[in-house]
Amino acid sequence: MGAPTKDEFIAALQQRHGVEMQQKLMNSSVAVCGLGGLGSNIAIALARAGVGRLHLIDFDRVDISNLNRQEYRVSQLGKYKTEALCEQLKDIAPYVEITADTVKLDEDNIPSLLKNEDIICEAFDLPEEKAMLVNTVLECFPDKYLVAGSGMAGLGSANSIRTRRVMKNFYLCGDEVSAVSETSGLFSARVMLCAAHEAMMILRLIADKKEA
């Protein structure tokens, strides 16, 4: 059987979505800035969704410490995860436009490389990352969207992930607490729960839901 044709795609989710909501995810652009555990998994629950316009964006390759939660391959070893999750989301979303840029994110390129979306998706590992992103982006685009995770890690229980409105444009998805250390580690499953709050979060303020 062939690949179908746009039409198709997009007719199916229609299908699954309804014709105006569609054309709204249809109609956005997300960057997802940082391709590990939280941004790989976002980044592909956005493209089943048939979001338009997703950016990807990280400087990072895949290592094999990253397989046992991150959306990669085994033969995706040495890659930068901008090439290898491009490689995935055209397997599984092949009409959705992606750009992507392998560059580390700075105070200095954050104003230009995101100036253009419509949704900005903090998906850091390191929390100084996270501060400097979330400052930034608050900071140069105030009218944006934000959404950002904190707290995802060990085997706390799946119901102490949440999804908070810190301010008007700016939500926060995790625990807000567990840190990784020696003892907790990352598991697929909870960072995953935490991948799904931030990607419904966006899904929500594409449908013009601003309430966590």
Given for the second form:
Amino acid sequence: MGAPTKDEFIAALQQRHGVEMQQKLMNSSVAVCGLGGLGSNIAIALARAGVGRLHLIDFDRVDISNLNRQEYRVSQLGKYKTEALCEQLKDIAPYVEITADTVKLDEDNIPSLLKNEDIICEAFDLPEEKAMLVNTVLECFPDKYLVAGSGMAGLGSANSIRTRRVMKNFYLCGDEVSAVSETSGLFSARVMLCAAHEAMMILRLIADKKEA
Amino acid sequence: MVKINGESLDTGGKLVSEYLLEHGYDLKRVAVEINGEIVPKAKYSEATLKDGDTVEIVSFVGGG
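Form predicted alone done, so how does the form predicted together with the partner chain look?
Entire complex below, previous chain first.
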């Protein structure tokens, strides 16, 4: 069977989401910062919903240690995550406009790299990097929406993962306490819960629903 | 009284950096908001917690 056309994709999404909501989704743009367990799942959820433009940012390559929770395959080992995720997204939602940057975000490049998107999604692994991104985005872009994740390691209850509106435009997902340690690793199912919370909050913001 | 993460505390007059260090926060892992505004990292040792302030401290943990 040949690939559906763009019009066929849009019609199928409109049928499920309604014409008005689909228009909002197609007009939206989201930056996904970090393409690991959180970011790869978030990007796929947003692409499936028909978000218009995704900006994918990660400096790293796919490693065997990623396969326990990240949306990559053995055949993609060694590839840049930006490249690997673009391959998957092209096969899931070929008409989502994707910009990919294989770069490490820092205080100096965030102001230029994240200036174009309405919604910024934090999906890093290290707590220092999470804090750096959140602080820099809130300082540089107080009017943009920022959705971040913290606390999803181990085997704590699924029900402890939540979304909290910390500030007017800043939302935090996760249980906020479960850190990765030598005795507490990351399981795909719990990371996906947090990723789903982040993706869900982003979809709600696109739909003008501001509460967590 | 200063309201920090929902709790009323008698810490008026203290610098943000003093409060964070005294309570064991790692300054590289936090974001601090006072009355809905982010406190820039560079201002932690200048910004003071004042009576009536509402403060939110987010401390990030690893994993993603």
